[in-house]
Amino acid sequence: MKVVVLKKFGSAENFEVIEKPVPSLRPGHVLVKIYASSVNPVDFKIRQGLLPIGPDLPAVLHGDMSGEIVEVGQGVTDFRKGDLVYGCVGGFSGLPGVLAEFVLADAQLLAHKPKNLSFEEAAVLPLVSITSWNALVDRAKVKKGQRALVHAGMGGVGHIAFQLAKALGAEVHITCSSEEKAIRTKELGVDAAINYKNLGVKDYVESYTDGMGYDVVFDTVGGSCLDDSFSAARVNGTVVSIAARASHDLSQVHIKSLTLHVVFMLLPLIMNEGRRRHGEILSELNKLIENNQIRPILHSKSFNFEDVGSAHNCLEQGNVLGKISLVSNW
């Protein structure tokens, strides 16, 4: 089969198409013909050598995929040959990635593809959707009557997170960097879109919450955004971050008696513990997707697998609206 391998860490030019044997079937696994994938920030950070969670080089990267099951291993009861599936299944330590014709996937990590989405749309969802679910359902326990703030509401995680928070019954506000992004989020039902370039945290907390702050704040950015999240949260509120790799002053956490959660969605893949939860989350998500409560936004340009380097460059350069998709050309 054809695969895209990363020869060495660094430039996006270090990808190369080679031939490798099709993986042999194992118990508990399924062999999937891959139709589409996506690009997440973790992918280009692994490519750059910045995160110690990637597979050994030369490596096949990327975890998000959608495709069709072509073989079913012993002990797998939830899937059969011909099923259309999606999931985040590899591209990290000990798990080959999905930039290939086929991938051998742990069946626990998969769910049936939503019926109303294309393969391309389904493939951009797993990592960001599971992350959002971990943050807002499992940790923050968002519920009707609450007011939630999602930072970077048109980012990969953010645009799924705010739709999920709405589906859970919350009043949802987002921060964004442009009027174009604000308009798109309003089209998807967000209650208020705040351009953080024009309005600082103290001002929008005063304007949009009468100075009370938010019940739940979801930091999808890290750095100073996590500090802003502490400022934006109300007394006894909850802050969830997916990017807490920095030093922070926790004075506001103490003074406001905040609850702080940190989510690292990839742990079940890396540690091989709790993987079934990922498949369960995607199956629950399907109900919301097929009820038209959650819809992925695709960036205006898609790429094929052989152009993965260009896709990485596109995401790194910024100004991406929604998720960048990759479509198999094999």
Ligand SMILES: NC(=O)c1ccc[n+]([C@@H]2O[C@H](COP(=O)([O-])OP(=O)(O)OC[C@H]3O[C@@H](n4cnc5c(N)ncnc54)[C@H](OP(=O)(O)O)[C@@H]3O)[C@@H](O)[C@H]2O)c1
Second form
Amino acid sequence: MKVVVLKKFGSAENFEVIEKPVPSLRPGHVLVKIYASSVNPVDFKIRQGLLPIGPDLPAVLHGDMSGEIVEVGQGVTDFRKGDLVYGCVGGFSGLPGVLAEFVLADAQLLAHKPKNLSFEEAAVLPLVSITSWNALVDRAKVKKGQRALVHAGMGGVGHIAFQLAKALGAEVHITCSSEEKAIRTKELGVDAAINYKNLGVKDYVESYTDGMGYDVVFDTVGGSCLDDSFSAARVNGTVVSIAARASHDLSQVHIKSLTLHVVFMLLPLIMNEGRRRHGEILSELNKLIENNQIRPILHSKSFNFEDVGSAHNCLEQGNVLGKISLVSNW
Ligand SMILES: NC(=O)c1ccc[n+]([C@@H]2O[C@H](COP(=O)([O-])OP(=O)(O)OC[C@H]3O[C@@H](n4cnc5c(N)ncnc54)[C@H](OP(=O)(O)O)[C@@H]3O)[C@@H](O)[C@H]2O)c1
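Moving on from the form predicted on its own, kindly provide the form predicted in complex with the ligand as a structure.
The next block holds the full complex; its first chain is the one shown before.
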């Protein structure tokens, strides 16, 4: 089969297409013909050599995928040959990625593809959706009557997170850096879109919450955004971060008696513990997608697998709205 491999860590030009044997079937696994994938920041951070969770070189990267099951391993009962599936299945230490014609996927990590989405749309969802679910459902337990703030509302995680928070019944506000992003989020049902370039955290807490603060704040950016999240949360509120690898002053967490959660979505893949939950979350998500409560936004430009380097450059340069998809032409 054809695969895209990363020859060495560093530049986005270090990818190359080579031939490799199709993986052999194993119990608990399915062989999937891959139709589409996506680009997540973790993919280019691994490529750059910044994270210690990448596979050994030469490496097949990227975890998100949608495709069709072509073979079913012993013990797999939830899927049959011909099923259309999606999931985040590899591209990290010990698990080969999906920039290939086929991937051998742990069936626990998969769900049936939502019927109302294309392969391209479905493939951009798994990593960002499971992350959002971990943050807002499993940890913050967002519910009706609450007011939630999602930072970077048109980012990959942010645009799914705010739709999920809406589906859970909360009043949802987002922050973003441009009028264009604000308009797109409002079209998708956000209650208030705050351009953080025009309004600082103290001012928007005053204007949008009468100075009370938010019940739940989801930090999808990290750095000073996590500090702003502590400022934006109400007394006894909850902050969830997915980018907390830094030093922060916890004074406000103490003074306001906040609950702080940190989510690392990839742990079940890396540790091989709790993987079934990923498949379950995607199956739950399907209901919201097929009920038109959650819809992925695809960036205006998509790339094919051979052009993965250009797709990385595109995400790294910023100005991306929603998710960049990768489509297989193999
Ligand atoms: N811990 C986990 O499990 C987990 C899971 C998924 C992602 N992550 C991490 O969470 C972060 C967001 O992921 P994502 O998929 O949403 O990324 P993304 O699609 O690139 O979106 C990031 C958004 O953050 C905003 N932003 C603010 N300052 C930025 C800066 N200096 N550089 C880049 N973006 C900036 C941008 O929105 P504005 O232009 O509106 O500011 C951008 O749209 C990444 O660091 C990723 O690695 C962690």
